[in-house]
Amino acid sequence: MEWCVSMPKIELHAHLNGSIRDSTLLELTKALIGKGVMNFSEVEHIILKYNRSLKEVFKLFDLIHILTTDHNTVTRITREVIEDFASENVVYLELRTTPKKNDSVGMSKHSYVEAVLKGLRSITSVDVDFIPHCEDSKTLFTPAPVINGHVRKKIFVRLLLSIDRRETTEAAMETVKLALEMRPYGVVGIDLSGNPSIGDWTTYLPALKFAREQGLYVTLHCGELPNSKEIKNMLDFRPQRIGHACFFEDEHWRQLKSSNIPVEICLTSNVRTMTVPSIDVHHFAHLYNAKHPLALCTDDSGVFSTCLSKEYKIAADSFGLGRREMFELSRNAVEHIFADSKVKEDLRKIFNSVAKKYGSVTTVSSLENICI
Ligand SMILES: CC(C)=CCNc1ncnc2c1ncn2[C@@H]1O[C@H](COP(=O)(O)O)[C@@H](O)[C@H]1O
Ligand SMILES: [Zn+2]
């Protein structure tokens, strides 16, 4: 384990309120406890299920929404989560997040991406980059500083915004024109997600059209149910992503394997809301071997108490991966992150030179020492 969390990584699926810490949700549950608002015996259920089905998920989306409503809070997780992330040597996270509005608290989607924003700025513990560099600035690698011998961490962190799939066609599109206007804080791309058996897609269809012309990049939530139709004409529309590929068939991994589309692979979600049936059987094997691109994600590291570099040991230890194989796997990330081609080239370095390192080492305890 020690080695996977040494290895540099990309988190390309992460959702801010399904990535929030224990104990940050325990202490905001007790909050509202203590203020009269929810009842311990109400929630504690919701709280404490390990495996929860697909619908008991969403049920704790719902009660982990009441817990994280006001600006503040939104702003803590937002740090919090990305500490969490830099602190296991992500290098590279694309955060996505559904902006909410909530009048009682004065909040609208502009607001809550605005406090989104305030958690990245907030962060000193790791450098944070967040800020997308000009196309044509030419501006050289500038590797992380050294501070007392020690090299600080850097985290590239770049922001997807989340459709709900319970929203209309007018919100989705709302969430669309905020994505452009907030791109020059960090904004990249949108994702499609919320409950899979609620509404149709093509409900977003408009809204995920003028998102593409307009040049955000698009992941899109594919069959984490069996809705054939509905898995053929998500890849039909190409996205540049997609999460999940649970219930496919045989024509759809033809469509998907010819469309080349890269796959976020969520070994922990999948298996704990059963959309496998046990991680043996998991999809990740066939398009590993298949040569596929796709990258491991965690997808909700704190519904599903996981992490990415525990993903990356459940990958080693279900499939027979081996370090080489592990951070070849890491590396391989990069080429399907959204950000643009100069943090591409920034994160290669980066992958390059720990090789280099990895290269001349051969024991766990001396892996451990590498920084990155
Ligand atoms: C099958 C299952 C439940 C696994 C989890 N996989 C998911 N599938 C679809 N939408 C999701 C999933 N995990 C999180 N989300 C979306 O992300 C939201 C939480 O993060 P946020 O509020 O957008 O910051 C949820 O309310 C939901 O809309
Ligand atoms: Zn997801």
Ligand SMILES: CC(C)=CCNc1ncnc2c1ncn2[C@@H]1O[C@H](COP(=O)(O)O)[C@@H](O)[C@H]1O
Second form
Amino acid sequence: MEWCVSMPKIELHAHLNGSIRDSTLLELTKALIGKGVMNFSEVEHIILKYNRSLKEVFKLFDLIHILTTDHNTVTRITREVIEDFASENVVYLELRTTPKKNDSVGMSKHSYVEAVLKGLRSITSVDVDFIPHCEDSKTLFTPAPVINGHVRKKIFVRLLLSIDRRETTEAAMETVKLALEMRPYGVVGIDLSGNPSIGDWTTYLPALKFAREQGLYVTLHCGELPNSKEIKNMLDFRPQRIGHACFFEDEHWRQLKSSNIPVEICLTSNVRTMTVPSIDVHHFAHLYNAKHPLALCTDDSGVFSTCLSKEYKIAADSFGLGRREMFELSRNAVEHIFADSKVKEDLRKIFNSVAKKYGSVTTVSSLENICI
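Mind sharing the form predicted on its own? What's above is the form predicted together with the ligand.
Left out here are the partners and the other molecules; the chain alone remains.
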């Protein structure tokens, strides 16, 4: 496990609120005692439990939804989640979140995102780069300082705003317009997520098309349920990435491979939610052996009691892959990020600087040739 932690990693499918620390969740829940919001005894054992059932997982999601509707909580969770990913050597993080409204505390979608940005700015334990590289931002970031002989950790963070499948076309369009407004602050794309049994693909399509026309990246939760028509329509849309891909039929696999759309793989999440029956039959192996572009991710690290290092260890143990293969898998994920070429170049340098440690001697130039 130690080498998995020390290895630089790329995280492309992490939901902000689902990555909340158990300790923070417990503290925030206790604060609701006496306010009549919930019965603490009904959820305490779930928070303290490690291997949660699917029913308990959804109970936690309901609890988190209640807790994350004020600005200070959103700011705190953002700070802690980024610190946690940085602590295990995640060097690039795309954090996705659904902008919320809470009229009782004056929260709008806009102020929600501002609370997230406040969390980004409040981090002092590591250096955080969350503004896209451009001429105007070159002076905002300096090389990571050396403290007591050690280089201070740095993590690149980009934000994706999520369209919830419960939303109307108008609400989805509002989220896209907000993403465009917040693009100067590190918002790079749009995600479609939420309960996969709710909503119709045509509802979100106008907003997703508009996002792509305006230069925003798009990733879709795709194939979380057996819905052949929707999966085909999503693949026809040609997003820059998709997440999960659990209920694909043969025609979907053929279409996916011909389009070369990268897949965000969430091993623990898929097993815990029972969208795959067991890890040994997970479609990761199928895609990996086909040399299809993919990236290992956590989905909801807090709710599923995992971390990105653990996901790499699970993949290595379950599919017989060594350190070199895992390192190359992580490094190849650089090519699928929703950031500009300067960030990609910086990340390639980070991976190249430690390549020999993991049995890899691939250079930047040859790396570009083998990436799919």
